[in-house]
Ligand code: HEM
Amino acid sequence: MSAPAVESVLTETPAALSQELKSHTAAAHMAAEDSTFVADLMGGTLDAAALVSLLDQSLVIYRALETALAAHTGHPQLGPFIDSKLARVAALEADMAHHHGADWEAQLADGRIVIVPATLAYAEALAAMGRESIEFLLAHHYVRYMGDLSGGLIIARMVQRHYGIADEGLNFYAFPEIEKPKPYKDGYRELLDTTKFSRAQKDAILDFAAESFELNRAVFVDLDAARKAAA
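Would you output the structure of this chain only, in the form predicted on its own?
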């Protein structure tokens, strides 16, 4: 006796959010890394001032990001990602004091420290969208902090070799409270994959993450243009 025919329906296990983020942002990530400013800086063809200018932009961006994140520490989905071990503002402020002197805040306020238009636009987006979208903030949290944690030590070594910048001026790239980055990043990815996000939320996070790389690339483009205009 033959068993009744049963139509088998094959279902694929949905990809983990961490895997989706990696694949969804791959092209934008490569475009940002391949920008002229980054390629020249990492290739050693610029100077220490170019690295300092990048740190200047980073301070403005991270002040906006960490201010926005601070309003969501108790959020059930976003809150667990917010970790003081990742915070970059204090490190960047130490770098500013090292490179610009004790009056660096005044220099920043009056324009002696130049902030390019794309950086201001990025900070404004973080302030505006950060009030209303935890998906937006998580996407930028992922792109910024995981990128810094992954590449920080490598970048620090390269700019030290090329431009002779002391450790005291590269605090941004150091994470003294995270002894082993790989286990930390593994835990972060696990948190991404186990936090209960709806499909709509996941799609928003993916799109915002790709957009984050584009906002970063725009900063690099402006920095390159500013250097060429000043030459």
The other form holds:
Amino acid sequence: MSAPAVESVLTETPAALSQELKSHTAAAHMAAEDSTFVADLMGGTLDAAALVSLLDQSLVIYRALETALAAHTGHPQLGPFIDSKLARVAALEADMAHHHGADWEAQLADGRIVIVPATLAYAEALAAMGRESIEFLLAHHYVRYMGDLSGGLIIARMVQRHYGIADEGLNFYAFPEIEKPKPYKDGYRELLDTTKFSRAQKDAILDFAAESFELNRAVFVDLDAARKAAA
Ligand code: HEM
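Now show me the form predicted in complex with the named molecule, since the one above was the form predicted on its own.
Let's see the whole complex now, leading with the same chain.
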């Protein structure tokens, strides 16, 4: 009776990377979701300017992320994840023009559009680590794009309801080339699970993903502090 049990222990299939990522980052996800800025934004106690400031930060972050990713499109492990259907920079630039006007790029350059320190730190990390670590980049790819295809869609619905922001200013949350997020996310998880990574690579991806949530949470903390300082 005991032989099959021993055998099943010895041959136990390791958890799939998609599952490991989800469980390894579950606490960090809750912390990000529960951060004051996100909770207030979702609860309707902020205003359209708060959402616009979040979009401003997102532009700086995605410019750094997508610039770093563009250098790795041919990488055998990371390359297949990089998909123009996910790209957010053009959508964010359209949102910038909608909210700030045609000269938004000048406003960003001279500081009229405020970028908080945590955003700059996040963008710097993406530029520096993105050059040398595909595990780092995959972790950030997962946290940002899977998040945008999940909670991002909920955030869009809520801010539209609370603050009456027009669709033309919420391109960031729309994926016109991805008809249904669910099958896309299923395909993404399958790619995570079928791509061959060493155990050391997987461990690095898990740790970088948890760290990515922290870098994102730090942006929410700074946005909350900036609002309170301005009030
Ligand atoms: C109000 C804030 C948020 C809400 C309501 C929310 C909600 C959700 C929901 C419902 C899912 C599950 C989707 C599914 O299994 O198909 C999800 C997944 C996810 N979210 Fe969030 N989220 C929020 C904030 C964030 C933030 C700030 C990040 C990262 C910066 C993030 C990253 C992710 C990721 C990476 C997943 C995919 C987990 C997986 O299946 O592996 N979320 N979110």
